[in-house]
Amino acid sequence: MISVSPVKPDFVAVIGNVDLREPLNDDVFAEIDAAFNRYGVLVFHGQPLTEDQQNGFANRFGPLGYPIAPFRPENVERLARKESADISNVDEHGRVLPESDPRVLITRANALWHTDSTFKRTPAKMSMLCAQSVVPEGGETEFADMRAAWDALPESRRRGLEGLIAEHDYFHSRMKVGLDPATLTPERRALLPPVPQVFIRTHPTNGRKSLYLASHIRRIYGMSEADGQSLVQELVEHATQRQFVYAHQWAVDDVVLWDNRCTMHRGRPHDPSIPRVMRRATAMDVGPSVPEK
């Protein structure tokens, strides 16, 4: 039986008494899955996973997604599997990336509050980040409990948000961190067209409702762009108050899983001249949050 040590009553738990490098029987995985659905963020310490081990475990949660990186240079992949996402500031030779490298844009965007892959028609269910090299100061990942943020809104406010649909756009969030509009070619745009997502999600396992926000939101249907952006900013500020947030201080071989259906996250600043090496696997949801017509 695994050990479950909650950090907050219903948000974030440290999981022990399990080795993710080993194949897990169905009973053990069911315990982990139950903790995942309850706490939203799971922390495992001392798990030196290989890329294959990480992706194999992540695949238990659902089919793995494939990163789409329109600005990543060709033939510079540091990782072996196409499903793996490189969340690092080093190149394929282990050298720290210069600020001029287009891959740095990814790091900048990760510093915004966001939810993974909401810019895809079928968004992410679970993200799993493994740390191979960490920085001595800074570089935390912060997680916001979007269920608690929803619960804290007045009932009248919640009623007014029900039924809203937002348009999520990968390039909108990249524009916020310095993407040159001239580089947004039709070919790149075609890789990731804007998609609709619900504004409020209901968790399929426990029925809890949560805000579904991300830096990728460009507009809310039925509202002016200015009014939509104002609403998103207001709710992000509400959802990221300290009582709703957990900051994870990384150690080498930490593994953190989070439920993208009910959490939001961001990376915190650190010295960019120090190598920070992370690898992410993402299990996708069962389908679009807005039914296809």
The other form holds:
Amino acid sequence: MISVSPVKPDFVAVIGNVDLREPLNDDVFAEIDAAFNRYGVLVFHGQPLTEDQQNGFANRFGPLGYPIAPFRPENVERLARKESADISNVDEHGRVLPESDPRVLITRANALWHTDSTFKRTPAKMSMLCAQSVVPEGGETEFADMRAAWDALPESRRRGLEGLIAEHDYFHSRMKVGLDPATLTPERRALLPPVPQVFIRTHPTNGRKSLYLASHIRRIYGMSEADGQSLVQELVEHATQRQFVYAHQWAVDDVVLWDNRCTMHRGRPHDPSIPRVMRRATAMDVGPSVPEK
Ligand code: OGA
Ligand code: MN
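Given the form predicted on its own above, what does the protein look like in the form predicted in complex with N-oxalylglycine (OGA)?
Zooming out: every chain and molecule, the one shown earlier first.
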């Protein structure tokens, strides 16, 4: 049996008594999966996973997602597998990237409250970070419980939100962190066209509803862009009040995974001259949140 130590009654649990380097038998995985569906964020300490071990574990949750990084220079990957996302501030030689490097854009965008890959038609179900180098101060990852945030809204407010559809666009969040619109070539645009996502999600395993928000939302259908943005801002502020948030302080070899169907997250600032090196694996959802015609 794994050990499950909840941090809050139904949000975030520390999991012990399991070695993620070994292939997990179905019973052990089922216990982890049940905790994932209940707590939304799982923390494992002391798990020095190789890239293959991480991807193998992530793959138990669903098909692996491939990062699309339109501003990364080609042929300078730090990581061996195309499925792995490089969440670091270092180059392929381990040197800290200068602010001018296009790879810094992802770190800056990750500092905004978001949900992973909602800019893809089929968004991410689960994301998993392995910490390889951590910073002594700052650099936490914060998670917000979007189910608790939904539950805390007055009934009258909730009624007006169900049924809304939002348009998510990768380049929208990148523009917010300083992407030069001139670099948004038609080729890059075609790589990641804007996509619709439901605004309120229902968790398939337990029926709990949650707000489905991200920095990638450009507009809400049927509303002016300004009205959509102020609604999103109001709800992000509501959902990220301290009582809904857990801040993870990283240690080397921590593995943290989260359910993108019911949580939002962001990375906190730190001294940019210190290496912070994380590797992410992502499992995709079963299909689009808005059915394809
Ligand atoms: C991510 C992400 C935040 C962080 O990897 O998806 O948003 O703290 N990371 O690195
Ligand atoms: Mn993210």
